[in-house]
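Here you get one chain, nothing else, as structure tokens; it is the form predicted on its own.
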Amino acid sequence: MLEHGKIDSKQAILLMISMILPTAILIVPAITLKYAKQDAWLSLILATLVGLLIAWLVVSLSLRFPGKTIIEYTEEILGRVLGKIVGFLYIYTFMRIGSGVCREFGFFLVTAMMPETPMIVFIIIAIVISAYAVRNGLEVLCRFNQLFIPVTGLLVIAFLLSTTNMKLTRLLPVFDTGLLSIAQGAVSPIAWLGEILTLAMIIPYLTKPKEAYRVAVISVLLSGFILMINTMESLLIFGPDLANHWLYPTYNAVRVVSIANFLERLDAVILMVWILGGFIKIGVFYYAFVLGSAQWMGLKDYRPLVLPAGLIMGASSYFLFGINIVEYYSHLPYHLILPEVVIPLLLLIVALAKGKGKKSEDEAT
């Protein structure tokens, strides 16, 4: 194996949650509210159910091919040539998402904190810190992630303090927008929850791979629940018509908290979550990009690729994603349907039809 580190199920769950949520809590509410309005919470429930389906597909495939990542077992299922093509698609997907997160990381910090600072400064900082963690392996990335987890508890405190500004009547009327609008509102959170796909690069390095189903289910359920609470916060404070016009409704929701004119300006909480969580998310996709590339090329060590991969991600985030960030995230979910849903489903069908891989315990029973 190119990666000799091992992590337990708890570390994997925390890593998956930290990988999904940092950008989701900022971006998803605005997009979901735009389509589903006061029914946004129904969109989140639908998205979580689809996210569980994606998680099942990913884990079912991985457990049929013990010790192999999605880059490796695609060749076993589809043959060398087609398998290489599909493997390259996943490597590109990891690079694209990682680069997009770098862009969003810099864009948010410039917008919210330092408008006079060039965005490239934040992108370089994010790449350098993430590169250090990636070069030192999966275990170091997980330990770094454990520094981030306690900060997320501040989100709960911020939510509780913001309840004084909420009105439950803003949830009415229920199911008023219609099924199509609810489904459209679910597309964006499905894409974020579908990032559980990266677990296909990590399952071989679990101390107990058979616990992968539990890791995936808990990660998706907790991420979906936190995302729904986060969206509800913006909806109950501002209402659907106002909240969907902001790029970062969660950030604005926290900013309005004021207790006795003393406890206020809690937007620093969002900044802390975003900065630490952004490093983790970039690191996870950076790691998947580097490890997948090394496996695709048949290398014995992935570390020589850390520097060139970082340069590719940094350049892509600055030049290729230099478009309106709202446009980018509005179209991104539709581009992720293929690698997150369609291809894993087809891979599983082909593997079952050809009898490839080891039968899972579920199939055996």
The other form holds:
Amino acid sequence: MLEHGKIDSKQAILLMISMILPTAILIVPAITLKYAKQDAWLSLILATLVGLLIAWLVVSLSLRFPGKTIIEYTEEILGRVLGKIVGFLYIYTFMRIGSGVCREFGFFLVTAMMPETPMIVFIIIAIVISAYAVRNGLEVLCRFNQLFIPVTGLLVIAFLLSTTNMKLTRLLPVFDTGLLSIAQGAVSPIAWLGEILTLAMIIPYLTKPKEAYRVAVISVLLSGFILMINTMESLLIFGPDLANHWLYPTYNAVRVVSIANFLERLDAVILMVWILGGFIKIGVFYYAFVLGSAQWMGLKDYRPLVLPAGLIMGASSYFLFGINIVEYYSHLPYHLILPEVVIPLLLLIVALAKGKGKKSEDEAT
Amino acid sequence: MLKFIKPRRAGMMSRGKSQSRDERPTNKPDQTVTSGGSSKKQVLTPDLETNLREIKSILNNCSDVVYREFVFAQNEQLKLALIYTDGLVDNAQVSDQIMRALALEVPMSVPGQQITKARALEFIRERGLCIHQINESAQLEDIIRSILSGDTVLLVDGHATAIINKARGWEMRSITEPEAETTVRGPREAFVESLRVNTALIRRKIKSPNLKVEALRLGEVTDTDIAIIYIKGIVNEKLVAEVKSRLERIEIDGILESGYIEELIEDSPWSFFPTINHSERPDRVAAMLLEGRVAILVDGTPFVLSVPTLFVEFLQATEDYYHRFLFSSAIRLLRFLAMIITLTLPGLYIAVLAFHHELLPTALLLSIAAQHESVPYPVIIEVLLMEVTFEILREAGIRLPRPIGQAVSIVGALVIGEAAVRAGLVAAATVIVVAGTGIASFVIAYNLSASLRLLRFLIMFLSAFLGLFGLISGLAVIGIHLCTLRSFGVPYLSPLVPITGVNLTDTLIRAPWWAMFYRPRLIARQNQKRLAQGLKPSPPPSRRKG
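Since the one above is the form predicted on its own, can you give the form predicted together with the partner chain too?
Zooming out: every chain and molecule, the one shown earlier first.
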């Protein structure tokens, strides 16, 4: 096997949450609020439910092929040529999400913190740091994530402090925007929660692969819940009309906290969490990209690919998306529906039809 | 012939070459400078003169070795010779218990009876010597080593065996209070330079037959005694084997301090962080052993290594376990804070002043800006200037003789505190930051604070270039690096990462003794329980009922 490390379920859950949330907490509220207004929380409940379906789909597919990642078992299901093509599509997806995160990362830092520094500086540094973690393997990535989790406590504190600015009446009137708007608002968080797809690269390296269902469900539920709290925060503080005009309502929600003329300017806190979270998020997709490529090419070691993969990710994050990040955000979910939902579903159907993979005990019950 | 006076081989220090040396026919590992003789082990002959000549030829020009020839009291014909190194033996014992006993005194039970040459050795061994510990050897190599280690060797004419008397005694520092690890409460004894005294200090704390003290000798020239100590039944046997194999791999001319060994056996030689801890306190080492660690004692130094080492150890002081737990926990948190300050405060200061003014309250910002008005340099230069000055002063304070050290601290205080600010070289706030960082660095264990002091400069540069982003990137790199580290197979950051719930009782806080049920799980693998359940003290039942 390419990866010798093993991670336990708790580590996997934490890693999955850190993979979904860092960009989601900043970007999702604005998009969801734009469509669903004060009913954004309903959108998020809907999104979480769909996310759970995706999680179930990905895990049931993966568990049919124990010890194999999605890159490896697509070949088993679809045959060599078609399998390679689909495998490549997944590698591309990981690369694309990864470089998209790099782009968001750089863009946020430039707009929120250091407008005079070229974006490429942030992207390069983020990729170099993630490369260091990726090179050292999945175990190190998970441990670094665990090390970072306590820092997010600061974010919780910032949230609690911001409750002083909240007005519950901003939630009214409930269910006013209509089902379509709520569904539209759910698309973007579904895309983010659907990133649980990356678990398909990690399941073989769990100490107990059987717990993968639990891992996926808990990760999606927790992420959806945090995302909902987070959207509510912006909503309750600014109201739907103000919040959806900003790119980063969460950031602003923390900025306006001011208690006793002492506890203020907490944006440094969110910056810190965001930067560290960004490293991890980039790291996970970077890892999936590198590991997937190595498996796709049938290499014995993925380490030689770390450097070229980083270059590809960095370059594409800079050139692929152009300047207009907002446009990218609104397109992104529709790009992701294919690899996150459609292909896994097709793969599962083909696998069932061909009788490929072992029948898991869970299916019988 | 004699392994320990072998000349240093070319390429001995390089691992690859030395491992394969035995296979190479060209390299004669046993060749010596003094004699190009055969590589067979030399043994004594029955002839005293020959033996003496042989020993003298090996120990020629060693003016500290004393040869004393005399005649046996029981048999005028029998010649004896004592050989020892002056200064390493207890003179009173050698003269009274060996010389006097053999040359003058006649044992009561055999008055006037002659002891034949053939029986002499046995007689001397059984009844002639009043030395508590004697050995016998016929190997020249052993004998030479014994002489140089401080034993007194007795050669008997007509016998090819020498009697080695342990009558060691040399000038030695007595057991004093620990200097590097002082405490308010706790034992006030520290290790000394003598290995035997040190093992005794540990044995006095742990009187268990399971406390094993394995001996080893390292250093081709110095032939330094090493002891590997562990508690059988608690320690992980694989760990002991690993420690031994790493130690046996060492081929070096000399070992003068445990630091030599530390660098030769550590897991990550390039890391900034120490992956092997040391201590000069017997109670601390005993506590390490009780947690399943292995201690490595080196003759000639009071600093004892203990492996595996965890990162949290550097935040734990021995005293934490003696004070009440609430206070100890608070102090631990304080140390953790000090660690973060040591690493990040100057970087944070630079980042905020150079990039993120908005993070400071306006009043504070104005006052700092006013201070910086007269300063001609950017903040990074200013902080660097002060940090380097501070490091120089600290080094001067350590190296200088004690009386002058005070003068340095006065000059330092004046230079740092007063003159630099007055002259407009640095802002007063910079002085506060540098001084605060310096004091914080004194709080944590010296070897960790040394690595943090170095890394602090890295963080400072990153902050100067990229502000908070640089600072956090630097911390992330350090964090990832810490996650990759292992010490003898145990993840360096455990039990924090990967998290081991039951062991969190002894990390950033120190739980009360009645709640610390388990030894570190990843260190003591088989035998984890160290405490009975239900030891929490409670009032007697009669009271409780009311």
